[in-house]
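Presented as structure tokens, the chain that follows is alone, the form predicted on its own.
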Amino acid sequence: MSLENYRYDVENCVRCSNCKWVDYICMKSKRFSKICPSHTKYLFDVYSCQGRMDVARGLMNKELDYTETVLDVVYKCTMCGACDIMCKRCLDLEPLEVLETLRIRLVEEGLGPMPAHKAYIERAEKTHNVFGEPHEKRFSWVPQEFLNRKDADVIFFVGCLSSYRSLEVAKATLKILDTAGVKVSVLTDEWCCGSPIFRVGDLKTAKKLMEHNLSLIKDTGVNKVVTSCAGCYKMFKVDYPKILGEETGLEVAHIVEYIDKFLDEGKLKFSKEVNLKVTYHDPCHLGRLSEPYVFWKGERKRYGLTDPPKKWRRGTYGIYEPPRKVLRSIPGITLVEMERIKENAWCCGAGGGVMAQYRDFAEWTAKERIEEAKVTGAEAVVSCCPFCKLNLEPKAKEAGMQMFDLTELIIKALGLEV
């Protein structure tokens, strides 16, 4: 993954500013018309995708030095991919891959990532999780019959956050799978999926974690993996193949896809009303960034045409309908939508290492999203990512709203406890 491979992209960014705004045909108000958190927060073009494209070009052409300002610009980005989707509405460029390889370049030069990122990477290397918690504590909450199960049909990859900080999501997910009759296994030697490490540019460490997890899963002979974390989901489904250069052979699904299927098949039946007016927040990694990675090797020709033709990931086929369909099926739930939804959704603010290094920026971004949610008249915000819940929940409480992971509402509607 080399920055030089994206010279065409950085040189052909026309600085149109579409990366900063929701596509005009989807805009509903001036207040919620922006799409890029960092540009909206910091107001300078250098903090937008087009500005970072200039930075990448300047570094490649040796017209720009590696300075603290450059680091600040590159890392004050949630890597939400909104700019990538907006750019592809008018040009076929790869802004997000430019940003990823730009961070990789900074790490290779010994300049990145930022101090908070280095700290959690060191913790992940020592304890296999970004929190530095004892590895043996990772699955202390899991009933013995689900650990390293020999007759499993599905591996539940729990992830660091759900294992150590959002146990309610992990427990709910396991309960739902078991209730639906799935033979599910949790692997005791699961390591961090690598997402927080890859997002900040440490490709070498991320690969070690990825290779361990893939080897661990393949040794079980089970090829179905389910996650409750959008970050883990996107990492397994999109980034593992992209980074390792080959398909993994795994069938990767998010728990909401399973729930949708279980309801259709009658394997789950709701018995309780959940009287609540809710709005749904699309996680970036489950929504616009979740389309499978499409390998392409070729060249750009006149007018940017690709030879052979390239299939573009435009965010159109993200996991948008399953969570909405499931919410509408819960007795008593009323779903109302925010203005920015699906591929046009505003990021929660936690991703790309921002929550660790720039907490004020992460909190500001979350506040913006909750203000948008509040306008709908909803009593609660629902999402399908524990990381989104972690960052949004404090601001939701300040606004007098509740915050749920979808799995928590499913448990309520099933009349179960975890």
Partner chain sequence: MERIPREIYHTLESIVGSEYITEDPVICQAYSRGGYGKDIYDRGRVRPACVILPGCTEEVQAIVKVCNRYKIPYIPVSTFYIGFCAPTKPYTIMVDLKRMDKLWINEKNMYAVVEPYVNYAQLNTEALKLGLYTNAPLCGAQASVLANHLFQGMGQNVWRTGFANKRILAVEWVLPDGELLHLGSASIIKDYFWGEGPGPDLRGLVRGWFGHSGGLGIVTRIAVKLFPIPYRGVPEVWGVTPSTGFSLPSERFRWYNVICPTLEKAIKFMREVSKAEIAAVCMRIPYVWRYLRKATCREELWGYWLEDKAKLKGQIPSIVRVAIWGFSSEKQVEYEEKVLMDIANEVGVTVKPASPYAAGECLKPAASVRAFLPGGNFMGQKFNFDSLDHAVKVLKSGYKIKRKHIPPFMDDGEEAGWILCFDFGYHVYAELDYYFDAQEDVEEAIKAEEELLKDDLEIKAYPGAQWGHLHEVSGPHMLNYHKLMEKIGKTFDPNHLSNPPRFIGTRKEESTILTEVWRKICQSVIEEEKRRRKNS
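Would you mind generating the form predicted in complex with its partner chain now that we have the form predicted on its own?
So it's only the chain below, everything else dropped.
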């Protein structure tokens, strides 16, 4: 993977700092006006997207060597993509792809990823999950009738986190699908989707996992995949085609999209009130970064015009409304919004390998988000990603708030238990 492919993007950063702030139009206070966790915490400009563009330029032009500091700068980033979307408000550049390529380059140079990443990658290679848990445990919670179901219409891709750490999310998702009458199957040979591995730049290992999962799903003959993890969701919808270089042929959905549809179709009906004032945290991978991948092979011509014209993913069509609509439809729920929402959301702090390698940074970022949530007067924070939940929950508890995955509230409102 060559940084050279992105020379235009790197050289045409105009240093406007759009990558550092929320969209000014949407800014609601000075207190919550910043959007980049890395730059907000580490202050030096190099910890912003603009600074990382400069590092990329320096490396390309051999003004810089690959050093420990390059590693520090490149990996102290949650890869939340806020910078990318804010940059694209005005410019036609691909900053997030530059950040991804920097990581890939570091791995190729034999420097990256960081020790904690290497450890979980090794575990994933051995046990197919980043926690190093026995593979059998992955599906031990799944009732037999859902395992490798022959008559399935939909594959539920559970993901490592829901399988091993947030079982409540996995169980709730399965129950919701079943209640709505979906013929759902969980595959016993599901492996890590590759997200935590690709995110830190290990393209080779990520590819192996992806190829395995893809052929596994294709072999079932089912082309609908649903997941309740925003990370897995973005991986299947965006990164699989991008990395593998072709359409996957899969119809990928997040469970919230299904729930929204089921409610409209009357396949799910709420019977219980959930009396709670909640605020919704947009996962980066379900919100601003979830637009389908668009293939483009071409070049920049005069005036930087793309030939053939490139279609840009600007975060416009992220999954913003469905979770809100679903929440509002739950009897007893009052939804109050935080200041930084949708494409302007502040990341939970877990992504990009940060939670594994830089725990203090992940916690700091989560604390910042919970402070924002607290100001709304909500009793609980709701999200649609077990990873966000995992990182936000301890800080929410410290602040006297509850933390839910949306699926958990749906189960309550349906009067069910998992």
